[in-house]
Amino acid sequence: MSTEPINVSIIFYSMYGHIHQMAEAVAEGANSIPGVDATIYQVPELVPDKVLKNSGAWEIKQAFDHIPEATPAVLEESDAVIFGTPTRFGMMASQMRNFLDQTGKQWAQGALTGKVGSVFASVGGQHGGHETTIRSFHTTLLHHGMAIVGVPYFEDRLNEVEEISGGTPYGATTVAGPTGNRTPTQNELEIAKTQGRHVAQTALKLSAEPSPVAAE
């Protein structure tokens, strides 16, 4: 087995904050694990700075722009990658797949086969599309090989129904509210945190197991 860390890349797109204050968690949780070092990255931005502007994401999003931006090269440094987006008519923002539909080359080589993938989201009412997003995200993730990981029902945070609370065994999700108002509970950040865990335990037992190879 490696003596090298377990390198876990968390890459997300946030527009107004929620998938950025999700993202810490998931980090947070993936960092508590012994050998393993997980480090955030966000994808590039789309919209127009005006747009922006007008639309009051610009201050928001000022507060982490000094997280650097994630590459293509980034996924094949890594053993596991948490990818996080906020729903955009039950899938993901356009700044996500934009960001995977540059991994064709990683695709053909199959770097990423093996890698563990898990997604995490937001929506903005209850039944805004937790699940869809996740979903159809990891359409993408199966194309590449990765190993995908979500929430096992050990977190009991998932059976939470005192509250209005976002979370699915596919990955953490957080309601942001149709004005984006709501921002992340504990409940949900817990979970969060428990999907990084889980996500960085699962690569570890993986690197001590043989490389994947591919059928004669």
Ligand SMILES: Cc1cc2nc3c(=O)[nH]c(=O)nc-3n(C[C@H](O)[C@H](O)[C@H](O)COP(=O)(O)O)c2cc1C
The other form holds:
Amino acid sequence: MSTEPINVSIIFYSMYGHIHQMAEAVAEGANSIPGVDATIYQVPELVPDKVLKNSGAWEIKQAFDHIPEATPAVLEESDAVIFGTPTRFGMMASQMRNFLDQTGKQWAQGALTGKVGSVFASVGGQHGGHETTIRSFHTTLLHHGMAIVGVPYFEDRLNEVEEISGGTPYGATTVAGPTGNRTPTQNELEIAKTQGRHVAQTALKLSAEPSPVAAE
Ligand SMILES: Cc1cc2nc3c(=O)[nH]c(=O)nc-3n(C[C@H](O)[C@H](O)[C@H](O)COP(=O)(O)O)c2cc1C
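Cool, the form predicted on its own is there; where's the form predicted together with the named molecule?
And the full complex, kicking off with our chain again.
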């Protein structure tokens, strides 16, 4: 078995910072597993600066401007990829869609087949599309042949009902609030860390196995 660390990439898009915060928690969880090297990337922005400035997002985004941009090559070099996106009408943001739509070469080559894929999300409302955003994202990962991992119920924080909390068995989520005024809670961030740990541990187990066998 190789002594090289396995690579876990956290690839996110965030406009108002919630998903960035969740991405840091996911990375912390993944990096806590010995033998794992987790790195955060963001996908390129598509919204013009003027629009970002008018919406108040431009200043917020400066705080994570230093995080490198993902390229499709990053996917090839990863053993596991954990994607983070805000919801847009119950589905992933177009910035993330645009990134994924540049992975036709990787799809054609089966370059991601057998790698672990996982998704977390930020949603304005409690019922604004947590599950739909993550589950519809999974379709793309399955086309890539990825092995999907969520957050198992050994994470008891998924059962929180005393306070408002995101967090689903499909992946960590946060409730951003109707104006984005809410920040990820401790419960939500801990679930995000669990997702990072669980993806990393699953990828480590898979790395001990022979490469997936191509269809006969
Ligand atoms: C065009 C647009 C569509 C959105 N659609 C939804 C939606 O369907 N449901 C919802 O609860 N929130 C929706 N939101 C709110 C975002 O999901 C929220 O701003 C985001 O989760 C914050 O994450 P971020 O800080 O990482 O950008 C939408 C926001 C925008 C700008």
